[in-house]
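Next comes just one chain, in structure tokens: the form predicted on its own.
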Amino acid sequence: MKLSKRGEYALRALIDIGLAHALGKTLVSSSELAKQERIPVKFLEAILLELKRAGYLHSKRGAQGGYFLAQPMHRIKIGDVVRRIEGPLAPIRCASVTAYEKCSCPDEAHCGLRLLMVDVRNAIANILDRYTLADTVEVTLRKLRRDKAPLPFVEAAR
């Protein structure tokens, strides 16, 4: 599995919205997110719309509008977001749980490559499914505070 720019930006935007929420800012505009993460705003808007359709975000229109979380952070599993944006986690289709396709291997049950890729897929899934947005936001905030780095969205929240 390779995370595309779309997947990377989706996760970064979701984490930023989670950070903003944790720091007391309920709405974050797409332009503010784009500036914060140095992402092209039009590309980001399409990604935010996809996250909204997936039920991760809600939006409020208008000058004071923006995006906000549609569900509690502890319910948003990073693995689910990656699957929604990127598709299956398996590096090859015959190792996939959600998008299995028979491969051209003559003996799939004993194929060393498939067995290896099933292990790779399981390792990726186990990690991504173990972490929630809440976990990721907590770790990020802890590191920012430990390093005495500026907290995002704090000035805008005042």
Given for the second form:
There are 2 protein chains.
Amino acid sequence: MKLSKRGEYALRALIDIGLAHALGKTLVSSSELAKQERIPVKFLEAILLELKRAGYLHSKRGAQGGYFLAQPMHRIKIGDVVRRIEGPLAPIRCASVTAYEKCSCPDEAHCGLRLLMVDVRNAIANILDRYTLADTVEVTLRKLRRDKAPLPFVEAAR
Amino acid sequence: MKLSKRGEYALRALIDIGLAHALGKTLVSSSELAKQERIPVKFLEAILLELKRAGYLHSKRGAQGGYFLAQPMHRIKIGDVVRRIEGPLAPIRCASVTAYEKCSCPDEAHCGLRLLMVDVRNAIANILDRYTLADTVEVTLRKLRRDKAPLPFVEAAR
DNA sequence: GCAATGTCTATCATTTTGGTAGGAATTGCA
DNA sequence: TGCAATTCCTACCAAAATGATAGACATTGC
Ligand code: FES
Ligand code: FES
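Please move on to the form predicted in complex with a further copy of the same chain, as the form predicted on its own is already shown.
Complete assembly follows, chain above in first position.
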């Protein structure tokens, strides 16, 4: 039941880019992002590239370059991002909706474990497929403002 | 978001032992179990040993030996078994209730990802900590009977 | 005493994870 | 025009996790 560092970094990066976007900074470089999120630069680069290939980001090369969102935030479902980076949401393949695969169980039709894991997968999907990047960014932003915490990317945007 | 084979096998074995118990067969050998569940014998042995060390099973050595439940089924929470075999339920450590650990996020208090993952972890825990082995066995048994499927361990119990 | 069984230790191949290194290609700007 | 900043690409790597397998020893029932 674990999200890898790769997945964690991907989501953190995406949220950060979304946050920057919401604050008026539509372009963020990998080095900025790495610094802000304390992620190894080179590792992050690879991840951003993957997010780009997945269609979530576009990029601009060269000096003053960086990454920016390729889709409106409310259309980026967290669940899809996780699926792309980590694979199926279901804890076990025979309980997966989008990537079903037979398992070694002798009698799948009466497997209690499968039933249970289908429930778990649905519970996870209900959250991750309902929440979009827009939701996540909004919640974060609201929390930051309520606590009067320093907003990221605002000095840099000046 | 994945359950390893080890975890899968552990749960399947436990459910099977519970099923056998419910059908009057209180003692099951690793070879029977391996055959029934199509799990490599030696691998299963190691897992059963771990379940024993965790206090879920007792064993009887020698001929006619085997494993049997060390606790009443309704007191074995699936969530605890998973935690024991797989580790924390939360997808990310900073969202774990039972095994919290700080992550590299610069501002944990305002991290949108963490919020989201706390929700996911709660959704998972709500299912896995609510369901006991007794529930799982009962559901399985009911399904088997409704479909008039051949019950496992009954011929062998004769 | 023998067969069946649990217990223990060691080993292993493969995959996944979490990176690092270096350089080529592109672009903005002085 | 050239330099610095940036993305993009390929290759490589060490450590850990995964999913087993092998073999010997200990215990018990018959
Ligand atoms: S675990 Fe997949 S059907 Fe039983
Ligand atoms: S991911 Fe752990 S606090 Fe942000």
